[in-house]
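A single chain, nothing else alongside it, follows as structure tokens in the form predicted alone.
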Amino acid sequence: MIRIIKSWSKRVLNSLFGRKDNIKLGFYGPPNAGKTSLANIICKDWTGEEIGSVSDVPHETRSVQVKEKVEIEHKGKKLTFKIADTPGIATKIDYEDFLKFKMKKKAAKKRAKEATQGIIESIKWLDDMDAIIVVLDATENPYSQVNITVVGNIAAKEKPVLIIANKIDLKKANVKTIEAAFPEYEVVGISAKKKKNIDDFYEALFRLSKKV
């Protein structure tokens, strides 16, 4: 009966203060655009252990990569979540494409069809997220059917958003137009490969978990 009293009080005191234990986050994104990257860093930082490798050949991540219980401090509060890094969303996958990263036939169509079964599973996943981290190529349109994509999907199931502008290390990154594109959600500029304004990421993340 304690158990039951103790249980019910922590689900009541979390609605009223807004925290929520481990929260479900999903990294979301068109391929290689450092979700891996980015998922990576926090792994790294808080448990010792990256979630999944990278690569240059698209589609290196083809099946949902999972971290239980990554407890995150930021300026004196802490918070845990469940990371789920999910594969590159595409609206269209060819194995000629992976031919051209010197794959042989057969390994490209591999490839492709795992690609293909990794998207499907990322979309049946986004059900059972709390919040959706969306990480795009700020050297890329992002306007282009991949992303509207990604974020009409996301924005129809009504979850909490952070866009995250990635590669602004690079001289073509635009963090402007992509807040541009999509100014009902926050955007933050930082460069995964280089660890720039991580910080200003995990305080965006602590202000998306508000909203859990």
Second form
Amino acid sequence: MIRIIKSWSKRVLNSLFGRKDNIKLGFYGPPNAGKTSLANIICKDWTGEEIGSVSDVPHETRSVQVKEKVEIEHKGKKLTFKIADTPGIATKIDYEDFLKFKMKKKAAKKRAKEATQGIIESIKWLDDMDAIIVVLDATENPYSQVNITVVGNIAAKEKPVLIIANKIDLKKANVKTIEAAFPEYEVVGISAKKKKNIDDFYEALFRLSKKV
Amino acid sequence: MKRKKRSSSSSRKVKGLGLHVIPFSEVQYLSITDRIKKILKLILGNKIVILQGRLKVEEEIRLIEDTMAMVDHIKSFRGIELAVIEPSLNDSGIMAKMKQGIANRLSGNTGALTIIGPASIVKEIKKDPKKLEVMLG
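Switching conditions: you have the form predicted alone, so give me the form predicted in complex with its partner chain.
Next comes the full complex, and the chain you just saw is listed first.
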């Protein structure tokens, strides 16, 4: 009974102050940018479990992975998220690209088929998200049309966006180029692999959540 | 007489390159579905499409969705390469930007060009704010 009253009062307070309780947070971006690596850090930090597997072979995430009720505490504030790690969005899928990773033809073809379906699924999930983290590879040219299309679509749907420039541990990384490509949005440079600047990410995530 | 073997690199060369220019007036009154259908039909015919103007953001994402559905169903189809070039207004004054903004709304941003090619022909489109390079493979 006490739990029901507690949950009811929390919901009333949240609605009064415009704060959403279970923010649906989507991780979007091109393949191999590090969406799952970053989502894994959050899920591992706050639930003890990872959300998905990571690989050097592109399109490792081929269906939307969801982690419910991820409660994050930062500087005394708590927020609960529903985290959705989505397959990387691309305009082309060639199974022959997977053969370079010593994958067998049958497995490569299967991976390509699943990847195409994953991209369609990613796009469908966009509507359901409250806020989006766009993860980009800071060593790559950010001006690709896929990046522009994804960010443009999120903006058209008036959803809050935070852009993450991942892989800043690599020499080629250039956060400034990403900032120049998307001047309307906050860009945070991190390295999910080396767990660099993760505190800055959490800070930005809480700022983003205020816009929901 | 021995026949000369074709090297694998020569078999990958582009033999004939088809460009198809679509003026904005040709797609202006088409629905999203018909517009995307028209583009993808040309792409399947191994044409590089140069569209006057640019697709709306919802059309671009729909193009990606439909492309993926086709990759899934058509055996030899691998997808598309896509890029948009827009006239830079960074150095223009506020009035010029406003005028261009209104004109874009009315005309569908006809100052822009959209390049869409089948991934089997267009290997990569390298784009930065100043230039655009279409790499054929």
